[in-house]
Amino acid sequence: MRPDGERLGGKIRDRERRERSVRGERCGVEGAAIDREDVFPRDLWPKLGDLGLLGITVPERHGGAGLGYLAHTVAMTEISRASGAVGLSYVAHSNLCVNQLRLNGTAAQLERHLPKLVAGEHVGALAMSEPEAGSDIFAMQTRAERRGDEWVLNGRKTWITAGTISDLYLCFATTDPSRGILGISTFLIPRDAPGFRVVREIPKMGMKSVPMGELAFEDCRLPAEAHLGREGRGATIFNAAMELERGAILSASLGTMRRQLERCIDRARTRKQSGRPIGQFQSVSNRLAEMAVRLEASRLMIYRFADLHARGQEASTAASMAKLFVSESFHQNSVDAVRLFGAAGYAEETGLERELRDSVGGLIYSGTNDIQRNIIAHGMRLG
């Protein structure tokens, strides 16, 4: 290439690096306002709703997009880059509430629940997880009893993803304790069922915005068409949202972690120490080096795992790999910024302490990362 060649390649890659660099601060702002704010952004729904997101895999004839499971990744990554807190609700309604009710509602649940949840008018949840009952589904202790053409739940359900604001629940109950697993049941819960209540707000360290919410059901009495399912077949849902959960809830955090990297490259750019760029210092471009790779590697695993379940393929192992590799490399990146920025990382408003106090949480939920370690172990068939 001919030097004026040359610095014109240079004029457009600087300008591309300036856009991006653009981009990334003013989803920082949008996402640190968001947080500040600490409250579920309704507005956004129906916008989601509007551009075809929140019924991304939903068949077209409901209001959907029709798309597959990879399609669904990419939109969690880009939702992210803005807010992580956001995209985790989108992986709250979209896949644990909307993508349960597709695979699993008869004809008249989905003509009734679906258009509202697709459209934004609605926000939905998953009640699983108990004071008593995390992980172990087994310790269950929400009844369900049939009482003529009504079914009637007690119990209660905790650190439930926008709990305290969806409008329908995908619960679940024991219909009969005795039966263990093979009694679970799932229902659909509207916000205004008769005996159900939202208990309280869990305030929490990071994911601001995102209301985590414990739930009663003090006789909370549904009609026989709310069950979901073939009874007893709730732990199969279970399972299969949990696989869909943990292979793919990580994808929104590839957008912040996308974006955390530009940030940091500008930053290794121009901020300059003794005279040059803090980027020609090994010990900082090491870091980058080693920030890159987590997120191409991160990346290929959510990519692998949407693959193998795109084709119908056995994929708990991978869904498991993805959630402990990915979630402990965004909270690697996430201090690996802070450490980058220095003083500027450390203080609120770069938003990276926000990033760092949000990946806490991605070792924890969905499983924590202990148990993705015994399932994994499990995969192997080692005894």
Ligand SMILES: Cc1cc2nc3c(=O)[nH]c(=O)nc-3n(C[C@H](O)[C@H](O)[C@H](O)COP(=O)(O)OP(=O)(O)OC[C@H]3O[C@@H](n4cnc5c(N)ncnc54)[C@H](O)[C@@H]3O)c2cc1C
Second form
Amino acid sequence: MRPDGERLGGKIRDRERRERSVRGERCGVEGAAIDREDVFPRDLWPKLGDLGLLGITVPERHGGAGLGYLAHTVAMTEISRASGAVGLSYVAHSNLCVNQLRLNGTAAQLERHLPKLVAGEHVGALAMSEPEAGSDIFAMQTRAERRGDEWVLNGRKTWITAGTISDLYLCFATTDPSRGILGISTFLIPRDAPGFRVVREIPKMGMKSVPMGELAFEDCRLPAEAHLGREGRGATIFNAAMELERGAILSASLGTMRRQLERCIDRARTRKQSGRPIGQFQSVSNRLAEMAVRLEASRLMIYRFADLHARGQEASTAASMAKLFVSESFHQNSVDAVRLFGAAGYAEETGLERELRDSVGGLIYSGTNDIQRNIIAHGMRLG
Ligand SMILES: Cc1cc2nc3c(=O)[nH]c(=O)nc-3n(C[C@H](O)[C@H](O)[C@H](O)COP(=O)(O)OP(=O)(O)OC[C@H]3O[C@@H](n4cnc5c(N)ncnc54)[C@H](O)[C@@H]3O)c2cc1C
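Switch from the form predicted alone to the form predicted together with the named molecule and give that structure.
Now the complete complex, all chains and molecules, led by this one.
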């Protein structure tokens, strides 16, 4: 009886939490409270919209700030300085959804969707990964068929950032499996599309408050104008989204790394053992020096990518290098911060264990770091 009762209690708590995420009800504003409550901070979206941050790269005529990618990178860094989890939701919305819509949408699509996304009335997501297509992403099975004036989608997507609460999904499906990656197309799917449903939220170790969704399309009917970009150009849109994402998504950890380093320096100056500040022990000062080098190198790699991108130069290798190096650095710095604080670093109340949990996702999303190594090595034409 008891385990069943506990399971039921857990399910009810989960459902209440999900409903609060959809309604945007939560109490805390700082990173620790956001992590503890694990509720999507929907109320922050209109505020980010008012600050011009949700459409930072969107032209002013569509309500955006009309700034470049470097400004977007800085915004991601500063938001994640307060909360890495909010930073991740922000990137999924502003880069994966808004940027790709901005770059590929028709005038009517931009007119229809951008104002609400830019104002923070709507939340956006990108849905590519499937239960059987992760690293081998173009093996996707979600199918889109043209029936008269409509597209009909069938399939599943999984691990979609903000997937349970988004209003608009930029979703990829194959229109012609015999054409491989040339058969993939992109669709704009509103949450209320008939035949679309959120299957479940996936519980996870970190990035609490960012609801990861599994989605189902069951004879999901869409009007012809839901197609984004040219038919069969889905892989190109996806690769462009991934290049921007890899080059920049980890700027959402630069802010956290900076805060970690500031806290560690402060701790090294103030915590005394054997009558001395621990920063006077070489093993501690060496650790701090390495953390600082990783942060500085990470920043430079991300800014270099943003600069190459702004000048329209080929940047896919630079993007993969940035993704690989910055995510590994964030993870290593998070481990080092816990070590430097000793047992206090292991305690929930210090918040460093939260950042360590958050850092693990970066090793996996936007293509695992093994895949980034493959891309970098591919550029070497090893045969
Ligand atoms: C926090 C988070 C957020 C995410 N957000 C989104 C999102 O918004 N939208 C979306 O579409 N997806 C999203 N994803 C999904 C993510 O892109 C996939 O998890 C990722 O691509 C890896 O796929 P997989 O999990 O199926 O692992 P698998 O592909 O099954 O890989 C398992 C292991 O095998 C290794 N491996 C597999 N193939 C190769 C290979 N060819 N060479 C070397 N090693 C290989 C991998 O590196 C890994 O170690 C998110 C994931 C996470 C964790």
